[in-house]
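Next up: a single chain in structure tokens, the form predicted on its own.
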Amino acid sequence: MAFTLNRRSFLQAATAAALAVPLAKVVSAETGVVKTPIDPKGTFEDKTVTGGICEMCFWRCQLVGKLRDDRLVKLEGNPKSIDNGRSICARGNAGIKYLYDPDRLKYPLKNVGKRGAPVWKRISWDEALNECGTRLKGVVDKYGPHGISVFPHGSSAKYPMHFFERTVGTHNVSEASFFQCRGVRDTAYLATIGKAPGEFVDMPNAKAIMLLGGHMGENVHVSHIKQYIQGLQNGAKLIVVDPRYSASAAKSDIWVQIKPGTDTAFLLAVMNYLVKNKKYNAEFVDEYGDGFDEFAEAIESWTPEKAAAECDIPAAQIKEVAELLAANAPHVAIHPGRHVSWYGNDFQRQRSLACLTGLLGAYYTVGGWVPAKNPKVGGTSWKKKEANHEFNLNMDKEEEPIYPFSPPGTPTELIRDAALTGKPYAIKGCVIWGQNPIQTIPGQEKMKKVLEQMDFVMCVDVMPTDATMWADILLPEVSYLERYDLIKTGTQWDFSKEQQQYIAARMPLVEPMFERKDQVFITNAIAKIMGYEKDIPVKSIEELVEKDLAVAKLSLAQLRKEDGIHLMPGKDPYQMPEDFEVIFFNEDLEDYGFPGAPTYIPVEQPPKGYARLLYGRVPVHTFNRTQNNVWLHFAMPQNPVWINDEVAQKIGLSDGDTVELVNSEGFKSKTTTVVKVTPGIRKDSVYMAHGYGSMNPLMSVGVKAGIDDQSLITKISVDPETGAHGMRNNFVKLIKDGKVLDIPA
């Protein structure tokens, strides 16, 4: 089924879902009428509560909630917000069904079966916490603190992550947001301009915008999309480089339908063209550039013709892109991207984007890359003890880093290899908090083996994701609508307006139900049992937030008076720092044995009969975390696989056919999906949305819906500078009616 959603169908889905999936039926003795929990118990007068911060994705829009008899019935954007304003997306609206999902984890559970095929027994919090603390302490006593691994994700995972990392002392922390998402981007820009870039480019005031694989309009971040649309409405030219005709490509002035994995070659040719034809910003490069001559020499072989042959695009199009960028410089927004872990050669691509921005003089200028000037709040957490680098897996025997430009934490593959081999030491305890490593990390079967060999696995989550099937103890966490935690700071996103900053703390819109607890309660209890009571920094989540707000001379009470958002005057976003420089040729990289200038590293191409598997986002889902949401599932119940129309005709596929997938290593999808036949995908590739195909039967809506793309990503490729995973290096064939179909060359 293809993605089709409008306001009417969304509201129909919402109504049908609310009636079809009640949490509990309430029968009136007087009338015999059956009411569902979504129905108000009496009055129709709504009460508005402020202070909400969404977490249906990680953009975190500011919310208000409408209550009837203490039940949340509607979510809206906070009208005081200078970020998302009154707007929230479909996922944000559907937060109500996340909150009241009958499949949500409700009580502490103990697995009395086996990992991967659990049999759950409800236990008390005292028993659950005592077992977690005692068994984790047992791992530390037997193997040392490095015997524990931590897989965290989301704002609620920070407090426990810092406990295990800073106080217990394990290095073995792997965040999906770094090692399977944006970590490569951040470290590549650090190696080029000394700062992680974020996503804050001045699109509203740009004359040209370039997106490299950016799925604007599909991965919906509300204020981000507002910036983007404002720029287009103001007349910005749009360049989109993508193998697929994405929502962004549909709005583009130039769509570069590039061969997957060759993006760096394209960027090198664009930069070389600018340098050779003296169309770069020489004044900016002279003042702020470092190593430009070495850089220019290193890229001089990359002519448009050479890159065209490598990228399978016209040389004239490469020149057209370079000319358009030059004509509009420096008011050019070269977007750094967000999820950029693609092929295992990604550091070089991100370095290229940073250098291209420098060539155009598009740093700290109207329409260019402009970092947000956010206000300061505190960062109260566990005190950091002196780290024992002897047990840092990212250090070799000579105490040199294996991946010298790694993001924070330890590269996932180093942790998994150590766990499976016991070398250089055993890893026998695992804490999974808000992450789903079964569906976020390449090599799903390898991850299962890692978890199987653990002495103890603890999971904390809101929903029963696939990873929770591997827990010994499973703890239910309060949702973002029921807890304090995150303090979001930001600035006015349209820099052409009078600048303002904001501070907003997440505050609960409703009271928690059942026996769900917050991260401070859980972590502190485990810390006491493990012997770290004297190190506990705060007694409650409210105290943590109050301490952080106090740095800005604010309090929760004050924020409540201000409708959840404190506004203050902003700062000039275009002010160039005195020490700013663009490092075109990085000698530190060269010292570690990597190219000092951005360099193209070819990737494996599809074998005969196969197409490269690409994946991405859709507007109504966020990874696997929304797959069980009734409203969102109704809008897009499965993830169609895109295939080129000419290829489909040759192999006998029609739009809507049911298919399975099998990859070049023999791994077959456990479920099916449907075909989307389109000219908007290259012939050497297929594409599908990520996050479907959950195998946990406790996800009664999302289980086996669509295909889990991650189960087919079995090739392990690692970016050599950072240790981050390449995620798009697998090749697949389609299976129809039991027949495997070869993709023609």
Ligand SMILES: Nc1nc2c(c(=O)[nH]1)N[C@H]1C(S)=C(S)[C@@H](COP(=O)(O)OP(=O)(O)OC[C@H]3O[C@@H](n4cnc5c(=O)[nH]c(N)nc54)[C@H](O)[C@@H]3O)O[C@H]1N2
Given for the second form:
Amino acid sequence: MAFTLNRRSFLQAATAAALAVPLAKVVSAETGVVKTPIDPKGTFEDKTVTGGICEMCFWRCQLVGKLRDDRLVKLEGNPKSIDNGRSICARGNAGIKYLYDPDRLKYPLKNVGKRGAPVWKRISWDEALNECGTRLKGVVDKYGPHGISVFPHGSSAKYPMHFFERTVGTHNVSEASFFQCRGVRDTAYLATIGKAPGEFVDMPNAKAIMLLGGHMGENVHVSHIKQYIQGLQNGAKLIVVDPRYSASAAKSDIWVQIKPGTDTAFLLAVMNYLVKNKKYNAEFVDEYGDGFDEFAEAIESWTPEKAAAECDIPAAQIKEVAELLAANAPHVAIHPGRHVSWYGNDFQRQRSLACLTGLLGAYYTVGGWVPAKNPKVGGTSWKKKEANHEFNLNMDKEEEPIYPFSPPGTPTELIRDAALTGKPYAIKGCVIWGQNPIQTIPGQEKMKKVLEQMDFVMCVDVMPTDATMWADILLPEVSYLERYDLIKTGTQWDFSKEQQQYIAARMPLVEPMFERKDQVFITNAIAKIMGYEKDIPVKSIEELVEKDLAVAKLSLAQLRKEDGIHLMPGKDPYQMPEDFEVIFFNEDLEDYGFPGAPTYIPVEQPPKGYARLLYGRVPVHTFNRTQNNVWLHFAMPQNPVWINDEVAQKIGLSDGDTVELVNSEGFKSKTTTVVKVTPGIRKDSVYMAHGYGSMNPLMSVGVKAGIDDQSLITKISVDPETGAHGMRNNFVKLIKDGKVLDIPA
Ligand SMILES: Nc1nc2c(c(=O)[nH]1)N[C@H]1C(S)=C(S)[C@@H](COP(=O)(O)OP(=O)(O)OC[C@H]3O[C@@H](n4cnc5c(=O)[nH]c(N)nc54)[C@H](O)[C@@H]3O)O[C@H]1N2
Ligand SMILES: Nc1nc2c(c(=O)[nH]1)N[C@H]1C(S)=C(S)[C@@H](COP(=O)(O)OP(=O)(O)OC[C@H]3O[C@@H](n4cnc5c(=O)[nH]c(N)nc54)[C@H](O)[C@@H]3O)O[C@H]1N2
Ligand code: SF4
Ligand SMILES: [Mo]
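I have the form predicted on its own already, so could you send the form predicted together with the ligand?
Let us now look at the entire complex, which starts with that chain.
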């Protein structure tokens, strides 16, 4: 493979003094302890292997790996990458600890205890696959294909998801990336500009950037962070709307410390101010806008003063934000956000962001919203059979959609309610693949009941987690460093540079260890037993990747020659499609009984004595999936709960105090964490990082570290247009030394 670095030539260049130190044993004069400075085993030849693609999170940075004696000793960004380049984040770096984590799943396991309190027995792949196939077939035979539910996430879950959805024929698929993450964003922009927005903001060239609840720097996606930093370095003004003094707020020119849940009111007032003061881009709106007059009329009551009262911020600040955006338009990057499942009123907020971008004329323009134009590759997978709408839970009796702006799949709550009531039909089979529904979906106890009533639960994972405890059969998958996988495409994100596109396919950096298998092997074997052998599209994961690459006239062999990344000339990023329009007032929405113009829907406020529970990312973890990683764990072993300093003082809490949390519905945290006392959070809210507080004893590092925010998110709220979850409607008190502390108003 390319770039083979020679360790020996490095050593030759080292100083004589350094070489004079024997590589054998060094005995410390003080302690007498024998130390081996460098393990002298092996050849000292580090081999660099290319073609890696990270999946410590879903951004999929391109990697190279350094191998010593066939063991991966270091991960780095692929120098050829025009995406992340040589950089990877803390989590990406810690991938080697993930790969070699001794707690990882190694063999197929059968639960001979109870779901939730498993007793594991090692079984053979034949036995495991046979059990999965026959039990799932049993469910299909008895209840129909719709009797199966699927909870997938991640690149390896696509192939099995398509099998169950397209070939077996169940609609009951709930993807975490849609219903608990960005689905609302995608469909709200679809309803406004006809396209899901990604995170396509030309931040490097923006004169102003606005982040609404996005906290870049804590939320880390390498190339995206590079764009953001480049924008700031180039002098972009930064507006951050966040109830908390986030990493982004710390870099902002204007920090809007908004009252949680009121963002739509804020955005309506900003837009109304622009319209009333004729500071919007009238030329752009005339040319590309649709329904502008109805829109302007619908939002006209939103004066800065009215929104200021609702959002608990100064009216002058709303005007300041509007003026700053207008002064820099159209070169303004209004970030569409990513995790947008906040309150169950989220579609309206996302529509507002899309309309604001339109008012500023900031689509397909320097520094505005500019979608990546990626190269085409194939999409080989299971063939779609005719959809059977009769069993689509998102259709009512009149065949009208319940959530007409739902992202693909079925809203999670519809699946869970059907499973629990048996109406309109029973759901008795469950496939969990790369998702942790116990900690990802609100209503943990509800999720457990859903799993309890299943006839059969299978789970495919790489680690033991809180979700794997609910499996009857638990299958170990090869990790992202041990497998071939889906293709990643992208473009040069810095539009001031020569435009290029790239194609990369994930290739293993090391051989699979133990008995771990890949998605195609597992899915095909189950499909065969279930009677779908003739539908199987490919025999191996390599064949799947080869077929997809062939569409771009590429192959794995060719990619290997090109150090894992194929580069090609790019397109003009600012070229706008001919039929582009911004739908300010959407009549389809009206036809379905929703407001045609963005509308503010207030949320419930904390009851007396409680604070709202907010959550978000930390740089060194990805949800729960990295909690057992020894490097990342020690970088941030628990998730301190942020509390306002004045509030803390009143209730007698000091920085570092150990606390538990209890919510207004009586659910108490199962573990403890510490308090972070800070002026950087509003008095009506507390904040903690998501993903902590695992309860699986097989996670020897991450178990019971910090508090699981999801265990306190028990109030279920659902966005009426999309069916996606809202998750910030829960209210908590803190408990210290057994004493429940009331949060002062
Ligand atoms: N309370 C709360 N809930 C949230 C969020 C929040 O901030 N707070 N965030 C939401 C968001 S934005 C998202 S995207 C979702 C994420 O939700 P999930 O995708 O469920 O997040 P993870 O906790 O990473 O769980 C993923 C599971 O996949 C496993 N896994 C990792 N790699 C592989 C692999 O290669 N193969 C297989 N088979 N399994 C693998 C992990 O071990 C883990 O069990 O959560 C959402 N839910
Ligand atoms: N390190 C790291 N990076 C990640 C991930 C990870 O797990 N770890 N996950 C990736 C994924 S899948 C996603 S979806 C993104 C998510 O990243 P983001 O889209 O940035 O979402 P969150 O982390 O949920 O954002 C939480 C922020 O919203 C603020 N907030 C809370 N309530 C409100 C409110 O009512 N109004 C406003 N304006 N702000 C509010 C919080 O204070 C916090 O600063 O991150 C991605 N990047
Ligand atoms: S942002 Fe970090 S964790 Fe995510 S893919 Fe890139 S290196 Fe990996
Ligand atoms: Mo997400």
